[in-house]
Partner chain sequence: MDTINTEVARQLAEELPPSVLRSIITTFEADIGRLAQELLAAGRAGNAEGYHRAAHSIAGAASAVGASRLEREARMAMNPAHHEPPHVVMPRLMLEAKAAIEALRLLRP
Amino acid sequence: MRPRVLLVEDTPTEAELARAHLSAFGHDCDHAGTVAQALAIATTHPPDAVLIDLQLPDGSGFELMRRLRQAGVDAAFIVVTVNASVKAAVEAMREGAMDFIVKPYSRARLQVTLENALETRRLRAELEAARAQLGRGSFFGFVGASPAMQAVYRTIESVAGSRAAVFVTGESGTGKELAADAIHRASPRAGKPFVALNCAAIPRDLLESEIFGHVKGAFTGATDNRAGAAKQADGGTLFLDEIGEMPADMQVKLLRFLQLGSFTPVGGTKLEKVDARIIAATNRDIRAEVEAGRFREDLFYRLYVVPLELPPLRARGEDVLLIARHFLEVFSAEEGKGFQGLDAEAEALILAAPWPGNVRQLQNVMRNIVVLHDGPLVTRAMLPAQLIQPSPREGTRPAVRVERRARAVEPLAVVEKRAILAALEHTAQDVPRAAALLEVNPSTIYRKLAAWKKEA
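Structure please, single chain, the form predicted alone?
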């Protein structure tokens, strides 16, 4: 798209010359001779760059820049001045101008200045967008700023506008339904229904009716016509959770529905057509299920168009603290408690815990704390015993054990290295958790590892 430049110049001859240059550069050019005209044009046709003469009939270039910024105009400001007012031009740059040129200027000078300003503006916009992406601490119900979750957010944004089926995988409690809901809410279907169905929670003989509905008299207890999840999700999104639990005969019927976009309710004779985006999820290894013959390969390829894997909580670094604080705030408000945060020891223990139940387990722990306790800070004494005591698999060994020689004193560097390696082994090489156990900054461990690798 051609850059749009707003030229603010009240001298007709100079304005005409500048417009000729801008046209030759391939830019769309709007011209204003006053502050008022410039404001009217910029708010109607937002420019990419503004060439501003400092001396205007109804005000100064300084005033115009301030009013343009107040109006939300995001453009590269370039001040045009005469030799006698170079000092004023420098002052204008302090006020937000990106560059300045001095009258009379050559066509080449104008072109270089303008191209540099436009390129700088573009790079700044890209940098701000990248920072916004990397720094997001929440996204459609998710809480987390780790690189693993930023990748999840980007995938959701990329796939949201498509009609393609999405297959969400991840351990129990990682937020698979939350991911499906986020895809729906970020999509053009957001105003239509989002229908979630847990295939593992429905009796096998009722699953077909739950998905496709039934007509009156189809079976004992069918006292009226009933629309199933597929019909309810027409125009929106149908989320099939725990799809790996679906029986083989139902897999055949689901495959036919995906192929044709239509179905027949249980006991019915009329074919019904719907437009529903399908999102499926499982905490099983679905490829292993296919290889074992428990899940149809053709259905797998129908559903597994865009894979989305949710990371376990133990792989999300300090996200665990962000989520714990979030739940603490929410539950404290619900229960009327006075919690304001967690103390350092409680944070270290929460960060070091393995969280096999993932976010769902952390949610339950925080609710338990809020219900049973009160105070400004969550302390070690308020945490459930399993977060403080070692698990049965770990026996009674301490979290970090540094063996000591009975008859010799080792150099501090040797003791330090052994402690760090022991902590890393205990946490399956999870540096943030190891750092929490050792009560040091993760950067310290990264720096030590790099130094040891270099020495080796």
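Only the largest set of C-alpha atoms that superpose within 1.5 Å between the two forms is called the rigid core. Values in this document were obtained by computation on a predicted structure and should not be read as measured data. Residue numbers count along the first chain shown, from 1. First, how it differs from the form predicted in complex with the partner chain.
Core-aligned CA deviation for residue 100 between these two forms: 2 Å or greater. After superposition on the rigid core, the Cα atom of residue 110 is displaced by 2 Å or more between these two forms. Here residue 253 does not count as shifted, since its C-alpha moves by less than 2 Å between these two forms after the core is aligned.
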The other form holds:
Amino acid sequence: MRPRVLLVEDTPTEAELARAHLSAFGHDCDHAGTVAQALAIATTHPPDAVLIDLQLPDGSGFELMRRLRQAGVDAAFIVVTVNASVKAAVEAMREGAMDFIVKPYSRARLQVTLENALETRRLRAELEAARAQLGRGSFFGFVGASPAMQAVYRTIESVAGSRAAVFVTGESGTGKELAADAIHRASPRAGKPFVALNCAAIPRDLLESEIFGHVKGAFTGATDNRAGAAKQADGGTLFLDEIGEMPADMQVKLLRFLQLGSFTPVGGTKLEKVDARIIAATNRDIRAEVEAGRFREDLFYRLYVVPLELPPLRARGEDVLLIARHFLEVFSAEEGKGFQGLDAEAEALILAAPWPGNVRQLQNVMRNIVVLHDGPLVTRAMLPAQLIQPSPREGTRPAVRVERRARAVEPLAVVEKRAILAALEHTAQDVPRAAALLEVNPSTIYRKLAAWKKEA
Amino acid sequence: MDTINTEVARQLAEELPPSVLRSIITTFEADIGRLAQELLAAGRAGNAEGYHRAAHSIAGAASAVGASRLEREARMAMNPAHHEPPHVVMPRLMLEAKAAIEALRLLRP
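Swap state to the form predicted in complex with the partner chain from the form predicted alone:
Expanding to the full complex; the earlier chain stays at the top.
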């Protein structure tokens, strides 16, 4: 692509001469005679370089550089002036000029100065892009700087601007909803709704209504018209989590929606058209599900346009420490604790742990530590036993084993504590999962833990 | 010092197509006519800023086409350390402007 140069010069003779040179260099050239014209042109046709006369009818070249920067114009600024003083040169550089040319200048001098400035700008942009790709320690809601996550960030950025469906895969706790949210937030749809629906969490009879809505009287309890997730996501993004759990009849309806971009609410007769970008996710092996006939192949191909696989935490190297420190800071602030970091032994243990529950498990462990202990450093003693002495089968997670041995009659509080601790141990301190096994709210467990700590 | 810097004139003739050089000389003539009027008006009105700006533009235009003596006069007019008042500077500057235009007309391809 030809470099675009904005020439800001109010004296026609000089402008004509400079334009002749720029044209000979093969550059596209815009010309402005005032600060105001330069700002208007630069914001509508962003230049790669700006040649700036210092004295303009409505302001100085320095003022123009400041205003161009404020307007987000990222170009190489080259000051052109009749004033050859060192003071003027220093001031130009201080104001952000990349170079300085004194009038009169030869074509060769202009060419060398311009090419150097454009090359410097190009290299800076490449460096920034490389730094951004290699060194990002966080990206939207993600924390992690590992190569595996840099690849995830790049894919998200690449796909964000498109309307293509994205299929997110990854083990439980790897951040599939976070990835969907990041795609939405990085996309032109960011100002519109992001609607997430967990297909596994909704009773199969209600799933159609949850996605497509219903009209009043469609079924018992449908006392009013209700917009479904598809309608709510109009203009934005619809995230269908645990898509592998979707019943076969619902898969047909979803396929039809994806093909036509329209649907009929439950009990309705009128087609409704929506523009929603679809992101689906599952922790199942969706290809195996297709092969086994449990997931429709045609729907799979509709959804699996851009695959995005999230790596398990064990494949993310030192990200585990970045994430642990991040959660420690967040939970410490939330709980009013004074944790400042992890000691070396705790860091080594966290780094070596297999984390079968991925980031969610790490999150729960860190919350647990913060709730039950005080800082300033997380030590080995604060880590859950399972983390320190992982079972040989940790990577594949042992099957649920519930203590069935007969015991003497004990106070209810003791039984309760024993059950909660057993569930926590079984789930590697994953409070929400422990709560699910015990069929209580996670907040109940947090409350109990805090109370036991006070008693202790 | 020559009215026109021969080195600059040679460079322009080498670097620019004849039609472009002709056009630039024509533009220069128009520029100098306009800027001289602006300089004159600013000088008479005691408008220091306008006087400085017009002199600056004349210096720039003159330097672009190698009109060295005109450029020198314009730079002197721009320079606050140079104490000659406008009514002394301007006749010389006008003279150099006419000389530069005549010299450039002769160089027109």
